[in-house]
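Below sits a lone chain in structure tokens, taken as the form predicted on its own.
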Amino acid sequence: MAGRTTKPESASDALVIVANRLPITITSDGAVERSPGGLASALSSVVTEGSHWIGWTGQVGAPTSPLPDDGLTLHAVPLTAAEVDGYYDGFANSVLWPLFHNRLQQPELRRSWWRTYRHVNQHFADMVVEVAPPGALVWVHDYHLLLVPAMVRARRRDLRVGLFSHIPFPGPRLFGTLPWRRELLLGMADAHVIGFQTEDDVHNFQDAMHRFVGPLRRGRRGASVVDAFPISVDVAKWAALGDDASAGATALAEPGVVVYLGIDRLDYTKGIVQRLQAFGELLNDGQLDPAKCRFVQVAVPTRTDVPAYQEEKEAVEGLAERINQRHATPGSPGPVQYLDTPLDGPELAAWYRRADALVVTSLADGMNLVAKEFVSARTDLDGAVVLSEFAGAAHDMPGAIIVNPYDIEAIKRAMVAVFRMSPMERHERMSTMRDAVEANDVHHWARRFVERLRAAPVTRPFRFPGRAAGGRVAS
């Protein structure tokens, strides 16, 4: 889409959501269906009649079936196989994902991936320019689309653009290893509201801006909002699912057996090996009895064509098998129950209600919504949470047992503490966590972000030294 598009400035309640994926799934026979849960559920309280959602279908090429439209108009950004390889599998998930999670895997810095990432971001921005009503609010989501705010603002000055990062933002020294650090920061900083999960992420972004872009010179009519907007879950939904699941939850494991639970995507950022190692050592040391304890780990494979994820899968499955071989008891396959298939809401809620403790040992995590789902489902005020200090949720859940996931001994102490915890202490801790999560559920999160975006002045948020006209970086 060449040229410069200008539409008149005017107030509008229209919301344009821009995310890597549309809120749909494409079935094996090519039919298009709405996806339950996820970001679509989180945004349900702010999506109104006349709203738009721009994203990719997850399939190469344009969709062959009409996209659903029930008040939320969906716009598919078609991607070729080469674009998926360079933009999604390449730059987004093999460069930005490990870098933003403290480089738990060494990223490849392929220049061809960067060029494709920039090209696809322009595709998304072009779609926004084309479909956004005058004066609309544009809400861009996550690390896949960091260049979109500046690309949109260069051509549609009537729009208020917000950007929310669902994953951590790294410290400036680590972020500074990116050859394209300045262009990424400038792409983000043209948003009127820039949201992160935690204050640490806010400070890291601001430090990176100061170091690699220079002091920000405020425009005459206001400045960008850079703030923490910790995301949450639909508390009422998970409370209802927990109540419905409570009667049958005891059937998931033997009565009297303490159940530790892990629910994750199979990702090297989640610290699954660390928690299983801690559990295995407790069994080896005799501090936990394999006849009286189970560790149920749900780990759904993802990005199976990426070597780092294949290695993680082999490590997790191999460790679970070794623990079971050493500690199997008569009539039981072993103390680790490993599940690698997705569970729906009612199935997850049943495990949430059966578990004595949720164990979250993420090595780096933007938020970790599983911890908040677990607490929301526990209307019985029972159960405990062992939670990594490097998960954003650690800032929002007083009452959790906070651990350093790199410290196996700390995880072991926390798991033993759960085993010995009195019913009164579990009740008090869970009550505190539930109060905190209920006070800031996902609908509060979405409304707060949109309200801040609607209140922002529509003029350019900042002027930057070295910025050429049209939103480009001067050479």
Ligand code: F6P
The other form holds:
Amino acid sequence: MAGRTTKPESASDALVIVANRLPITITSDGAVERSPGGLASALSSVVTEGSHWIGWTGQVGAPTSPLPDDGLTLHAVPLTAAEVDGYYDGFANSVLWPLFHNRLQQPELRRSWWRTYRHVNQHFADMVVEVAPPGALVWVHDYHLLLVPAMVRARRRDLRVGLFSHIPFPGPRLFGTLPWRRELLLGMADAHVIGFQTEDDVHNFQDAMHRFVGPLRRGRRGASVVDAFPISVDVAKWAALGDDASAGATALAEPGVVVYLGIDRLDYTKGIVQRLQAFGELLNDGQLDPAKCRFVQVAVPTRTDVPAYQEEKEAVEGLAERINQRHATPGSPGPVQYLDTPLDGPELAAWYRRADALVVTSLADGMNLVAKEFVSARTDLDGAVVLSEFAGAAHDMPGAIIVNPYDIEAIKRAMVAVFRMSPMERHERMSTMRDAVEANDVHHWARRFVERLRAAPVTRPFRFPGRAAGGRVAS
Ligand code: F6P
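Got the form predicted on its own; could you also share the form predicted together with 6-O-phosphono-beta-D-fructofuranose?
The next block holds the full complex; its first chain is the one shown before.
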């Protein structure tokens, strides 16, 4: 991990990161790759020598001995095929993910998935109990591991435990449909610090605690700190990538062609269908000229064993194909350029510099780091951002054109506005966005969370009466 140089002065400086994925992924043919997502580089400024990372390799089974990784010790939690099915594809990605993103469809509430989720959370917690140095800081990430804070604290009272949720927390009525709402809240509430992306998420969590755990319990068990910690990106890294990429960027699409850009995991929460529909209608209406506009959509397949993701892939790819069939011009395959393979940093930066506008129409999104990468890479102070009001980033990016992604007409108006925007207005909007993103980059985010965790009193003035928090909970 670049940027990490310090040694722990005492055991309590050690950090134990607990996340569903390790910073490395083992592919189906056994190759070891860096994991997608920016968590490893996000944490580089707070990870000290002697720190640990507990997670899954992405494959069934796992190496049983710890793996060294640039000074960090990686501990792979071995998962069986049935555990991956029930915990990852099932409870995490077919129950919590859609519900926490307000998906307007009842998730299947399989009790066996819940039991496996709880069981796998216990595996992760057991590994923390085993490897955490005395007095260490434990930082648990994401919706896969909501029960881990209570499970760890039940057995290691010397540790400070933080939990950060990368995704939204739903309103209490929606959250309250979960048969296991109380167990999930109790699992989270034993953390010393609970971080969310936005104030809305904080309020939703507090409302849910109030309704389903109760004022008495809440007073005795509530985490020391529940606050918004909006995540960000490595602004300096993306600025340098943007500068390096600018020369080659024009080669990516014909000069004079307006490029709208979408970069996403192929996920139904991202609103890819809505933005392509808006683009297609603008072409149909004649408001955009197919010879002079291009929508470049990078959609990287993800969670491919989950049926909802297979359906989304068909919907997105079918729509892109129909637009291209209708609007293909001689010598051009059509105005939608669809890419389904992951791009590395320099490739992404080249598209960020080539695009006239980034279009982010997430139906719900914890933050959306692509939006922050885009403005970080635009050291030329050009380029516009169309941004969903339901992405956490909408709170952090004044200067973006904010849209309701369910309103196709609003997306169309925003895309036309980009087309007509003066260079001066683009410049002003981009400067405003860059100032805001620079003021809270990812290193600031990580340090702020860890400082709050370190400052939390290790012993809290309550003890859960009569039952170990990590013990059996009713299903
Ligand atoms: O946004 C939530 C999140 O878990 C990220 O932390 C992660 O990078 C992303 O989803 C990818 O998910 P998966 O591990 O399922 O591919």
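Residue numbers count along the first chain shown, from 1. In this text the structure is predicted, and so the values were computed from the model without any measurement. Superpose the two forms; the largest set of C-alphas matching within 1.5 Å is the rigid core.
With the core held fixed, Thr27 shows a CA shift of 2 Å or greater between the two forms. Core fit done between the two forms; CA of Asp69 shifted by 3.6 Å.
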